[in-house]
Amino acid sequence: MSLISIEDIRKSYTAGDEEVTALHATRLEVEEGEFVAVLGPSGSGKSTFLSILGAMNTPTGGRLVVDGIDVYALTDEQRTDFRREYIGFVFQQLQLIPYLTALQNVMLPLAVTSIGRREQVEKARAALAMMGLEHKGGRLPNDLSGGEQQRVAIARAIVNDPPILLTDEATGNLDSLTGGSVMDIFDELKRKGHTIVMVTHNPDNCRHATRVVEIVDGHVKLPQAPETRGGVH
């Protein structure tokens, strides 16, 4: 069974007398560990696809199913708890607190666990030093280049342990080197087991997926592997 589901997923809005279609998936399914990049131009629908995938963006119509669990089947409470237990986000706001310290805001998403204070500086302080930051948890965001906020907020995403990453053009306001750092980290992450949905604009980020899925005017094809797209190598 696929970790990911996706069965005739729809998300429509009404204008006027007019429904519009912002996305239609027909199908898709991702395996556990594998790296999907969803390409697409800017207001093509790959926000409301990963909104979808987050449990934070109820659809018209179809199924999710993460891990043999229907998600919009779920209460709101309890998406809530399958929101933090399955997923990590990671966005290109990076919504970090600017009055927080690097390591106050990556355990930021385990106060509401049942975890003790120290055990949350230990995991902290671990998903730091995974992003090569473990000497930088006392400053605060605007102390930070943006390579260097945008692994805090990575770290953030993964202090859970969650099995699903979802990034939203996570490279984006970063320059093509420290972008290149950040893909390298999510390849990383892949090696040590996480599922990782990317949206992105850049066909350069492709490189780094097992998949491609492009998604045209709302409607989302079928996935390729990167090295047969055009232009991706």
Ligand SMILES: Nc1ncnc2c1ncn2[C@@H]1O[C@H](COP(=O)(O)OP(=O)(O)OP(=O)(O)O)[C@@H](O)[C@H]1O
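Could you please show the structure of the form predicted in complex with the ligand, as a counterpart to the form predicted alone just displayed?
We keep it simple here and write out only the one chain, dropping partners and molecules.
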């Protein structure tokens, strides 16, 4: 059984009295340990797709099954627990809390767990260290560079060691060098066994992926084998 299974998922939004189909994904299976890149132009439905995968956006139709769990058949409360256990999410807007330090931001997902305070700090420090930010935990987000803020957001997404990491344009605003080091971090997480789905505008980032899924006008195209994916540009 695949870790993530998408079965005919649709999402429509109502804008005024018009109904717009933002996404239609007929069938997609993601195996444990895969690194899937989702590529498509602005407005094509990438964030919609990722938020549905992240159990944050109820589809208009279809099913999302993760580790045998029919995610949108769960109650809201069960779905919150599911998210906590399975999903790390790096949002398109990084959503760091401006008045908390980097370390405190990374600790946020642990606040709702039964993990003791000292261990929370240790885990958050370890996650920051993995991002090369061991000396910057005391800084506020505004006192960090864009790339550093991005790495804080990734540290926060992985601090709970979720099996699935979903990232939305995580290298979008970075120069190619900083973007490259963020990609190295994802490579490392993949090696550690995380399953990653990464939304990107940048075809260059796709070479790190085991598969590329293209979204065009809300339609999720069947993934291409790595050796043929030169054609997605």
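Residue numbers count along the first chain shown, from 1. Everything quoted here is computed from the prediction, not taken from an experiment. Definition used throughout: the rigid core is the maximal C-alpha set that superposes within 1.5 Å between two forms.
A displacement of 2 angstroms or greater separates the C-alpha positions of residue 20 between the two forms, with the rigid core held in common.
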